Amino acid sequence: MEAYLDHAATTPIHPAALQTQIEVSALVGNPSGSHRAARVAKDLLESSREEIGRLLGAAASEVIFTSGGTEADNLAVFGSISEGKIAVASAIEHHAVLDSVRASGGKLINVTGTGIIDLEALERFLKENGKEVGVVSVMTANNETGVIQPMAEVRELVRKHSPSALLHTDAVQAPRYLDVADIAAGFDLVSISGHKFGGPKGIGALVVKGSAQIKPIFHGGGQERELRSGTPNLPGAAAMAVALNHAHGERAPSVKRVRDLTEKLRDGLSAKFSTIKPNGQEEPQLCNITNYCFDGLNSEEILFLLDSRGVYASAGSSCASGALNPSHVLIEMGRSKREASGSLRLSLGTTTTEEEVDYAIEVIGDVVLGLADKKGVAWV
């Protein structure tokens, strides 16, 4: 038996998206060319762009294809700042935003103990430094805790105190379960990544709305409104459009089904360790993410033992090294390094079954309680 509970890291590709990717990969034309084969490719690229824009509440011309969420986030941050301007973001952003803001000399805003951006701290900073701010980036929903950020309040503060700043949101976790067009209304820049909602890996987009002006972060042939040079990933773009369409059309039943499974998972785990509560549960959360801190245990040990029994989860964000450093998200929420070092993120998806959840409850209970008993931790 296996249970894949790492959908926040990547989702299985939707069968229709996979079929589209395979079929489009056979096309030979480069969308940047001018002959018939190129025009066929170009027409498909633009129809995919139009579909994605429609589903995200944007015009087709506002959709810029990228290699994924990381590139979209980097383009949003670095593309929005110029001489004398800085980037501002919450301290719990994905590293694609967090490290870009740090590298550019920007400002990180603290979060509350429940995992949302501290709106009072944001307002204080904007009141004092509003004219210097080039972009404010606040993620739609956190990739580790699932906590949904107060987007409308953020938008109101930025427009009031720093009206010339651009607003960016990393919406990578959102399209499967939230209406991005609605929740990100009024934001200038929106990042998405195909493989987070049933599309292929290696394709994403940055929506650049209306009169928002950003600059490219690398140069070449001038594709994508001269904001993202390079031959477009046509199979990826077409497949991502198909996946986003399915995610949009299937959202209501998906949310209900996944929420029910997540509640089943939480109830089952609560029955096994009643003193441990999900992080961020006081705030609105995505229906598919549950995050725990097992104080006194080590995430790497937990995940190794879960993996050995076919339960696949994570401690937080995926990274190239596989290193399990304490989650910066949980640290910023006030968790101790010891607590954050024992974190476990369980993220379900539309392909998750009741049998997987039942099996995961059994195995997680065995592993966590076994480790806790072995180490003599106080909460057992």
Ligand code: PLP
The other form holds:
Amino acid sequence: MEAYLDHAATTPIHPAALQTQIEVSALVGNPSGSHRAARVAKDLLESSREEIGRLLGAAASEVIFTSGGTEADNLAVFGSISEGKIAVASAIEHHAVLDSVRASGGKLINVTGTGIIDLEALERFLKENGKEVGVVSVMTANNETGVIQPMAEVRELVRKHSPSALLHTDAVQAPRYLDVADIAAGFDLVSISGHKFGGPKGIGALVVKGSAQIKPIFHGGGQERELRSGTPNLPGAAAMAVALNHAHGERAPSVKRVRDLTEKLRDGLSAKFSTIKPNGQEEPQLCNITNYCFDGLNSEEILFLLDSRGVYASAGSSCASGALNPSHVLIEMGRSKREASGSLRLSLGTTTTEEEVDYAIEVIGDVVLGLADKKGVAWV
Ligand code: PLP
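Show the other one: the form predicted together with the named molecule, since we just had the form predicted alone.
To see the whole picture, the full complex is given below, headed by that same chain.
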């Protein structure tokens, strides 16, 4: 038996998206060319763009295809700042935003113990430095805790104190479970990534709304409205449009199904270790992510033992070598390094079954209680 509880890392590709990706991969035309084969490719690229725009509340011309969420985030941050302007972001952003803001000399805003951006701290900073801010980036929902950020409040503060700044949201975790067009309304820049909602890996987009002025971060043919160069990933774009269409159309039943399964998982686990509560549960959360800190245990050990019994999950941040660092998200929420070093993220998806959840409860119970016993940890 296996249980894949790592849908926040990547989702299985939707069969219709896979079919599209395979079929479109057989087309020879380069969408930038002018002969008939190129025009076929161009038409398909543009209809995919239109579909994605429609589903995200944007015009087709506002959708810039990228290689994924990381590139979209980098383009949003570095593309929005110029001499004398800085980027501002919450301290719990994905590394694609966080490290871009750090590398550009920007400012990170603290979060509360419940896992949302500290709105007072944001307001204080914007009041004093509003004129120097080029972009404010706040993720729609956090990829480790699932906590949904106070988007409307952020938008209001930025428009009030820093009206010339662009507003960016990394909505990478959102499209399956939230209406991105609605929740990110009024944001200038929105990042998405195909493989987080049933599309292929290696394709994403940055929505660049209307009057937002950004500049490219690398140079070449300028294929994507002069903002992104390189021959577009046509099979990826077409398949991502199909996946987004399914994610959008199936959102209500997906949310219900995945929420029920997540509740079952949480109930089952709290029957095993009642004193351990999921992180971020005081705030609205995505229905698919549950995150625990097992104080005194080690994430790597937990994951290794889960893996050996076919339960696939993750911890917090991992570096390129695959080694685990304590999650910056949990540390920013005020968890100790020791607590954050024992984190476990369980993320469900639309393909998760009741049987997987039952099996995961049993195995996680065995592994966590076994390790706690071995280490003499007393919280259970
Ligand atoms: N932003 C968030 C919130 C994510 O969860 C991820 C992926 O884990 C990314 C950005 C990066 O996306 P990609 O894997 O498409 O580069």
